[in-house]
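Below you'll find only one chain, the form predicted on its own, shown as structure tokens.
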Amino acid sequence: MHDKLEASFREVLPRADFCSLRHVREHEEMASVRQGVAEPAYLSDDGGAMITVIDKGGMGYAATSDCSRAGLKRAVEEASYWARKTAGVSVVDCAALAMPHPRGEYAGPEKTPWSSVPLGEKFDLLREECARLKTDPRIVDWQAVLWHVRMDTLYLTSEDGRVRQRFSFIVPGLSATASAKAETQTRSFGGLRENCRQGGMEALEATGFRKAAPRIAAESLELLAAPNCPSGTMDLLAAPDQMILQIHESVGHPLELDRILGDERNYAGTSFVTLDMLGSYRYGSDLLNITYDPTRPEQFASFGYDDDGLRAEKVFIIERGILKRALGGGISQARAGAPGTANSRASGWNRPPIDRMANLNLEPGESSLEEMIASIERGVYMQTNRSWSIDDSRNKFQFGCEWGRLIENGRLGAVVKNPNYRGISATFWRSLAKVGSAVTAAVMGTPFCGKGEPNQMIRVGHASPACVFKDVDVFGGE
């Protein structure tokens, strides 16, 4: 199929400075058992191509699901029309862009292919896990889910660029909701599908899916009788499944270069970060080291090349607390005259690439979990994000978690429900006092990062250890 597609593309190439084709094919399946009952299996198959044309300083796009020679020809003509219309009137002088013409292949890991396990066996597994969640009459809702996407992409350029990439994404989910005496609490396996990986069925072992159900059920019940989290200024020990949300919202989004340049202000907001901060701004304490790393195979958003053909590489975004560079693909880098990353990405064949975080990770430190707890005189240990709110400039935020435990005089104490905290991105990361070792770290992410007009929901990966923040504004649910 790809050979035929390439031949057709080469036949319809326009007389232009640059032309590319990005073909995407996704096969998606989801199996779910809720309250012991198997829900209808979800199946989706989607595919198409995006044509990009750059000519005489203008740029045009056209997407089509008709990948015949005639369909590609129509898309090339439409993209060429828009390239002519935008020449000389665009924010970007596209004539100055040096678009890459890469050649290569990338395949993500998949030891036990999703397709090698029959659908019936997957439902059997989900029934078993669902049954292990229903341990008490007070558990009123419980669910086990498996979600898989296989994606194949082909990127071609007018000067013989050719990149083929293959991915297998798997997202397991578990949740238990307990209710008694007008109190309702939910405990889940990574919140909103945060335990996501690239790989096959072996990822269930890597994420701990098969061991999690009894703990989730027990903790949902324990929360029913727990007191509300106390309010006040105290230390915060954030578990990895909360850290990934903190990184995502208060580092990832404000550092997207197109947002800094103002492209997202109408929809997703702007950023408190400005171009003159790059290279000198103290984003956090000396312990803060954030990397952009799409080269880790198991992470959810790893790849070999971004959707504009830039080769993936690991780079430090923040090093020893100092902001080094923004998250901007090749086009944004040219606009800003600033360094960036290979992160020009689209959510599918009918969307143009924009600046998106991929794998944004907080590098491990040296502290054990026991050392971090022992360092806290008064604080709260919080796990698993369940709510978030952050302003248009990605600065002031308020986050809530499913599970909390008090820390008093260096020891873990009682479980508390409805733990929340608030802060300001521009100062919060400077209160980072301890960073956990690799033993405390987890590889997670989200399938639901939204941005762009029209909207694009995209996969993002995060890895982080547990971390301690000093003097945080903590509050409970009352």
Contents of the next structure:
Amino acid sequence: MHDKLEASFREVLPRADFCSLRHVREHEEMASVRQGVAEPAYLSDDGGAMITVIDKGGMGYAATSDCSRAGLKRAVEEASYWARKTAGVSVVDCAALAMPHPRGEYAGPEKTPWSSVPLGEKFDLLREECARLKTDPRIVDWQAVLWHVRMDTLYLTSEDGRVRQRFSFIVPGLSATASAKAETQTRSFGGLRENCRQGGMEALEATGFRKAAPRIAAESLELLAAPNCPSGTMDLLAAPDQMILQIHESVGHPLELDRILGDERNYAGTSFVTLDMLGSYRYGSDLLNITYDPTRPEQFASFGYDDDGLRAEKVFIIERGILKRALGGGISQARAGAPGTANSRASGWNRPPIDRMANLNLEPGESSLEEMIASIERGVYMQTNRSWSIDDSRNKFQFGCEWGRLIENGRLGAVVKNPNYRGISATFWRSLAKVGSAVTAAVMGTPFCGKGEPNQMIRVGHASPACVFKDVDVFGGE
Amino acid sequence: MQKYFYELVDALSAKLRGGEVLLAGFSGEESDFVRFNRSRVRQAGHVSQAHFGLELVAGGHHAKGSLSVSREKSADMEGLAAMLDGLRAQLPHVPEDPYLLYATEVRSGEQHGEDLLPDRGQALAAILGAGAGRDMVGIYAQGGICHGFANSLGQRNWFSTHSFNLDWSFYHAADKAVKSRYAGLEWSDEEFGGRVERAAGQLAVLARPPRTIAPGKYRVYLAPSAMEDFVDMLCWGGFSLKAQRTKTTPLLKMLEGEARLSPKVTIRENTAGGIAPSFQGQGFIRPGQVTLIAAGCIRDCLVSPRSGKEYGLEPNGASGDERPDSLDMDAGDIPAAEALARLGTGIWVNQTWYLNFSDRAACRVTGMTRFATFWVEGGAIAAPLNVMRFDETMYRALGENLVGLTAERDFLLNPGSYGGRSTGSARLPGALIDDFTFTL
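Switch from the form predicted on its own, shown above, to the form predicted in complex with the partner chain and output its structure.
Below, the chain from earlier opens the complete complex, with every other chain and molecule after it.
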């Protein structure tokens, strides 16, 4: 199919300074068992192409689900129309852009292909895990889910660029909801599908999916009887499945170059970070080391090239607390006159690439979990994000978790429900007091990062150890 | 497109084997998107997309699929037939579904929207003109959207509309901006000009030195555009039968009789007054209205076919997510023109941002103020307000602390475009609220 596409693309190439085709095909399957009942199996086959034309200083795109030669020709005409219309009125000096023409291939890991396991066996597995969630009459809803996406992409440019990439994404989910009177508590396996990875069926083992159900069920019941998280200024020990949201919202998004350049001000927001901060701003304590790392194949947003053809390489974004560079693809780097990363990405064939964090990781430190707990006189250990909110400059944030446990005089204490905390990004990371070792770390991510106009939902990856923050504003529920 | 869809469903239906039933859905759009930053174009393009949904039922077994299509009938038939075969191959591996329910009464219908859209180049010129000399950022979308349903029992439903939606902000500096929206079916230079002028007028106020307030309780006015996000939180499971029965609804305390909203609050799913299709994916037709909250108390809920079968209630045309598409809140008796005076001293909130539950079971919501939010003194705007975080329960804000709702309502067309352009809408009043809690 790719050869036919390439031949058609070469035939319909316009006379323009630059033209590219990005074809994406996603084959998706989902199986779910809720309360012991299999939900209808779902499969999706979604494919289409995005044509981009740059000419005489203007840029236009056109996406089509018609990948025939005639369909591509119409898309080239539409993209050319918008390139003409935007020439001279574009915020980007498109005539000055040096778009890459890469050649290469990338394939993510997949030892045991999803398709090699029959659907019936997947339902058997889900039924088994689902049954292990229902341990008590107070558990009123429980569910086990497996979601898989196979993605094939082809990127072609007018000067013989050709990149083919292939990915296998697997997203497991478990949840147990316990309720009594007017109290309901849900415990899950990674909240909003945070235990997501690249890989085949073998990746399930690495996520811990098959061990999680009894713990989730027990903790949902434990929360029903737990007191509210106390309020006050105290230390926070955040588990990896909360850390990834903290990194995502208050490091990742504020460092996206398109936000800094103002593109997102009408929707996702601006940033408290400005270009003059790059290279010198103290973002966090000396313990804070953040990398953009597309080189860990098992992570959810690893790839060889971004959607504008830039080759992906690992770089430090924040090193020993100092902001080194922002997250932006080639076009944003040219606009900003600043270095960035290969993260010009689109959610699919029907949306144009914009700056999206990919794998953004907090590098492990040296503390064991026991050492971190022992270092806390009064605090809360929080696991699994369930609520997230942050202002449009990515500064004033508030997060809530599913499960909390008091820490008093260096020892773990009672379980508490509705643990929340709030803070300000610009100062919060400076209170980072301990960073867990690799033993405390987890590889996670989310399939649901929303941004952009028109709107785009994209996959991101985060790996983080557990971390301790000092003097945090912590509080509970009503 | 309607003929193409129906003919393909006819052809697929001819391939069914004894006892099989086919449910088919279609969604398509031809949209232009122009994105602006600093009153210039950031990205512009066209999206032409179409997707077919198929659900094959055999006895108590069923499987669902979705396929992107080119809209060239013979080419697409090959892919759709292959998907039908794929679904058929899945059925032996799929357990019988006790909650399977689809419409068996044939209720066909059509809703056709006329194409009165402006020339896209002229719209672009008008928008760039409005941004001249200002710092404008935002998105303009226009084009046709269509949705269809058909089944092998003979039901046929079609919906098409041609709409535009300009969602934009004029920035003063940093995070101080006025956000506006102009959406509809037929562009009017006069109407657009009026909205631009009103936004520009508010922009002048943003030039005043901003005020920072301490956390605490304040009297607030939530404009309809702020209420859109605030009330939308109730749609996150609040009106869903499944969420109510699994006790995950944010209105759990109301469900348990421990709390209620103000008698001034009545909320409906108003399909008749919205712009969304009146049919859903299993072929059920939505009633004109479903009253969800009546005078502060839970009335009916949205019932999808699956939940209806599971919990023994008749479905009322809801989709699987059981969320309203055409939210409608009754007006109150405060003239909008008097809202500023009635606020007296407090905070005028034009937009809220990034809302989430901080205690779902208590229906406590946190979020931020955004865009043109003002400190008001003596019934007059005194200064723009630096952004503040709020954390407040619906039971207080739309319950005991609700002073009143405006007599006029705004009809807000959803500019959202995740996957495809939204046909959602909300018709909402503004709300005057005492002791609204700000925390950061």
